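Presented as structure tokens, the chain that follows is alone, the form predicted on its own.
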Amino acid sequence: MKSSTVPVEPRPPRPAETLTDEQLAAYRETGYLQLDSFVSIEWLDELRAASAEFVERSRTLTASDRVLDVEPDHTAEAPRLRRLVSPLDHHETFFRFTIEGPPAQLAMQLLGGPVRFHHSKLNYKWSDGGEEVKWHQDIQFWPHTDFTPLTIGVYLSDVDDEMGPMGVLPGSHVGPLHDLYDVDGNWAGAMNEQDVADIDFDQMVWLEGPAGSVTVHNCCMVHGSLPNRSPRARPLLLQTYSAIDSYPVAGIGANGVTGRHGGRIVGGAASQMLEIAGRTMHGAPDWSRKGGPPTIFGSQQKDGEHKDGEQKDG
């Protein structure tokens, strides 16, 4: 497998211009896009072959572990995968694939400049009944400083109304923000039986596509999946990104929990400035892999400092 072949820095991407102003301005109301066969058939091959991997790697599991997310009756003869977990942590193809690849270019394209990287993960549906993901929004989950964090999707396989394809509600980014806790104030991550029925499933999109399409959707929409009752897996590979100048709110739901590459900077570099209640700062360089800050007496009297603040060894 190639998971300890994780390159430390890859290729800088530039924003590609792949989307009319149209869509920009369809993503803007709707809060979604799609965008059939997007991803070229080099990169699904890859992908394809990467994933693969991983349900090898899953027939020596008989439980969930870190990396693998896996069903209760899943075995090494019938492997029935849910989920593998931050994806670009183990594997370099899909390490290459979120931080240069084609979803890191939409992002920069939809969100106007470099962006942030929040999490990934690929979610495999299996066949013959992989579970529903239950209707909900994701910002709850992860909260940041704004909501402009969106999620693109690529379908690694064909997926049709039968395997449980996404379905989002137009407009819903812009409404309300459901409380995704039981009546027992337990988390449930998903809305409740009367919010639920609110809904008008008319409106609802179903986003059914050939293999290499890519959805993107905002973090405050209402979305969700049936469960897959096909004879074939649907692969769904998800990445998260946001503006660059939107920081998730530690302490709060998945933001302490999103893989070794979470916050990383794509095209571009962070200027370390933030606007809150209308009042800007220049806020101090970002010490969380460097070991931690210098002392502030260190800071004001420049002892053994490297340029950006961080204090040399010994």
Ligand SMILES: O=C(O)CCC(=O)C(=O)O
Contents of the next structure:
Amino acid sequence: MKSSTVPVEPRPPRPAETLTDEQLAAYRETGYLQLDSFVSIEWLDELRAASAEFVERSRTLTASDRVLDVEPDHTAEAPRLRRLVSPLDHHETFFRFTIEGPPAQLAMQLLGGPVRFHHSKLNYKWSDGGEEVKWHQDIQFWPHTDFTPLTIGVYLSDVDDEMGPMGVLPGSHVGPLHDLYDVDGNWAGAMNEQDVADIDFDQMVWLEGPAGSVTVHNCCMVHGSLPNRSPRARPLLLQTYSAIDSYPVAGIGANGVTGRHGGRIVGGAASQMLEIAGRTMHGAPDWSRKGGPPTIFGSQQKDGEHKDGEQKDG
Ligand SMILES: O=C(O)CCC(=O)C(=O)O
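If the one shown is the form predicted on its own, what is the structure of the form predicted in complex with the named molecule?
Following is the full complex, with the preceding chain placed first.
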């Protein structure tokens, strides 16, 4: 057998490194973390290969669809992607990375146990003018019953200051929650001019780093990024998790449209305990996926559990 035909054993990805107590404390205090070269080259190879498949797929598009958001001047010959929506719904590599890989492990460390996945996206910020992300906080887009949600980003390429790295304002996660509607009352998804004028940009931290570097920001962090002025794309894979006992509030923003795996528990099982306005309760099981008793009668009579007079209590 020629050596070129010998199957190559895949290299197992390295487990994510453990955060130190100092790093955990820094996240709590400042609302963000930056971890240089945190993701292994093995994972990066897989993620880049998966991403390249979507760049190829985008060549058949003349406008954005539900999976790929492309810039207006996108063409088959010169693709210009803005975003891959919910990558883990469309590729096994992204699923494994987000649900089992380094970001999931990191989220569990930061949140102190099993976590609830919310959503993910791959922001491409294409070369030579890839668009800015205006200053905003995330929590208004998808309010939860607490402020534990955090987003973990992974740069798939080296990112320098020309490329529109993400900027975060340390400490702003415990500051005011800004109104992201415009003066006419329309949803803008961005802070208004007055609030932006009040930002002390000298305090802004620009999260640059080599490929595989990780960013973490709390859901209340003021953040954004400038246009990409370089000839290189800036792919940033972002995934959001909350504490297991934090729940998205239905009926507001992106909650309910976060993809097939939104609400999935990572690393444990949900107790259905939750706290709202300082009061704790043990909520009913989640019937949204598997279905459940259709009525209170079904629950109380234990339909499907006790048949032929087996029921002994209640
Ligand atoms: O891609 C970026 O630079 C920031 C992304 C972000 O804040 C968002 O998509 O909500």
